[in-house]
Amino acid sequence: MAPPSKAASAAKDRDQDRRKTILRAAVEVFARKGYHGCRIADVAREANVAYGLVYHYFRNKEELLQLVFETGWGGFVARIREAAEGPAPLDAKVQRIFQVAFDGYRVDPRGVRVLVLEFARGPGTGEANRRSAFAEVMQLTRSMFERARLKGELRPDLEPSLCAAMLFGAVEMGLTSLVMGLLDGRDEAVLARAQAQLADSFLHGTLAREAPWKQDRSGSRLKTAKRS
């Protein structure tokens, strides 16, 4: 088979660039107006393209939301997998998962707003899509907690599946506090404190024993007192 011509390669690159531009515009519009409050015309205006061009690349607004989600969620799941399946102890894995979530907000706050408010909670996509999307990450973290229980890192009376649900409930509510403006997401100190507080609160209820994982403000490790 002959290699594609320069003209064909240029056309393919142009199509990919246009799709990315339209998807990024969709993120901006969904974040400002919400899924139900925006129209395809708003996305076209934000992307600075013709109205009909959006329909050339995407069937409808629902497909745009689904692809916005898949683009952001795929990278998040990959980083969660790296944390959950790595060799670190449970406390470090949990801290890393909170860091992944908050780093996502640091890099793309509007994208996180769309994921939290429009996909995870909104009716724009079906319940089956949401269940399928979240199943993989829940399985990853459930397995993480199962391995931790076998190694004696997790309290033996805790159910790993519930631990996974509790962990991502804490992640979701932390991010919701940011996207709803309950916390000032523009302030790095606020972000760092919120990330540390959520990890601290979760770990206190799940570790088999107090672990020397807490850090003071200078970053030095502090050994916590044993429970009585």
The other form holds:
There are 2 protein chains.
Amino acid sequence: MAPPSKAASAAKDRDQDRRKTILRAAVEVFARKGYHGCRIADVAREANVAYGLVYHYFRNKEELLQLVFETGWGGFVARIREAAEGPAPLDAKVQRIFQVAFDGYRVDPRGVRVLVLEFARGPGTGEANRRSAFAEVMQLTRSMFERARLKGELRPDLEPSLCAAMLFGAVEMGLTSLVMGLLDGRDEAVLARAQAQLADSFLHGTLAREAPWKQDRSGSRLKTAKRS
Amino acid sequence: MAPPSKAASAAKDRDQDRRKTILRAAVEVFARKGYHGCRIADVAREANVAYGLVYHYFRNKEELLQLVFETGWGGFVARIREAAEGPAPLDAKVQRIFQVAFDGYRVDPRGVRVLVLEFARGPGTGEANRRSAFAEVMQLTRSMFERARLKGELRPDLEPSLCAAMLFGAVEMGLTSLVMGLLDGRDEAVLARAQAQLADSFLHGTLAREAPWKQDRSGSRLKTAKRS
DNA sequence: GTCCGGGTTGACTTTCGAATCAGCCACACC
DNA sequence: GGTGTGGCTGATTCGAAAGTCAACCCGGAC
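Shown: the form predicted alone; wanted: the form predicted in complex with the DNA:
To see the whole picture, the full complex is given below, headed by that same chain.
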């Protein structure tokens, strides 16, 4: 290969830009109408791009969804892993996981919408992929709880995998409430409160010792209570 | 109208049988391949019935899904309402809700699979219906928690709607773990344990007084603890 | 200025499955 | 046994959307 000329690399940049533009448009459209409810034409229009160009950059519609998924989910998994591993105490880790999830929503509600709604979908080509991606996070979290249980941080009578299920249940249904408009996701106060309360209740229900995290860790990350 | 002859009423019975057969087949097929992943032909074959007959009994594919949904969901809502209203203490109600959900799974895992997977999904005709059906249950549960809070059964610093979200988050993710095979749903012990633990942790995290329900109510419905 | 190449275009082809419909057949009633 | 009715059949129709492709355009190289 010749050393990449200025032109060539610039071209490559533009290439990547195009890809991203289309990918972003796909997120937008999937979020609005769902994977099955939209046509490639919609994606193309949203991206201000010719119909055919979508197929220049992506093999097919499924690949598009797959990539939207991998991009969003990949980042999420990385952050969750970061939160779940390491020496921090369990309550901090759980707080962090809620933080990660809700920040995801803050940054890109559209993207979260696609992940939440299009998630555990029926057997498209990608089912196996998505299922295992999901299983991966559950696994990750399960072993977080397992380690915590050994350290005596978790109630010893709780099954770690069920804790993981409960944790992500709370996360997912919280986000679903936002996505479905049962909670007002544009109101940061609502977001913060939801995040805090879910984490707090979860920890109350699962930690071994009674509320050690309540004796203030640096002021208070939890701003629950307050109203009547 | 003439009084229904024996023949006519028998015919009507067979009619209803057919409907049910097809509906059941639809549940089966939706559960296996998802709504979008299956064709009407699959439903017909599963029901051992001619393709066209499906359209004799149902207007179209969407109506089929809608009915599968309403049948399953309707029963569920009724039971949840029954559990959530009335004078019983909050902990018993919550226990009952978990009971209802897991019994649903025990009786008809296929049906639950469809509800769980096909739930809040993309904008078909029925989206509004399903969304409001979902909202209805959340509403129902929210007001259950509201009343409980007034009676001092719920931690006063918790937002009832978030409690509802958390409760159904736990239920849904628990069932998802079953549906996805992360837990072995054929093992009754696993089911019972999951049900008990989820309810227990949830109550630990949200009840006002510390574990009043642990001082045995009629022996113990909760068989948590026990192992290491 | 001309030529080359690949990104870009959108009309066209293909595929696929929902929905239709022109009968068929089984059974009840005469 | 004949006849009519209505549940039942499945090949056919039809539309919608995925995916293709040949021509076009524009930017850079010479």
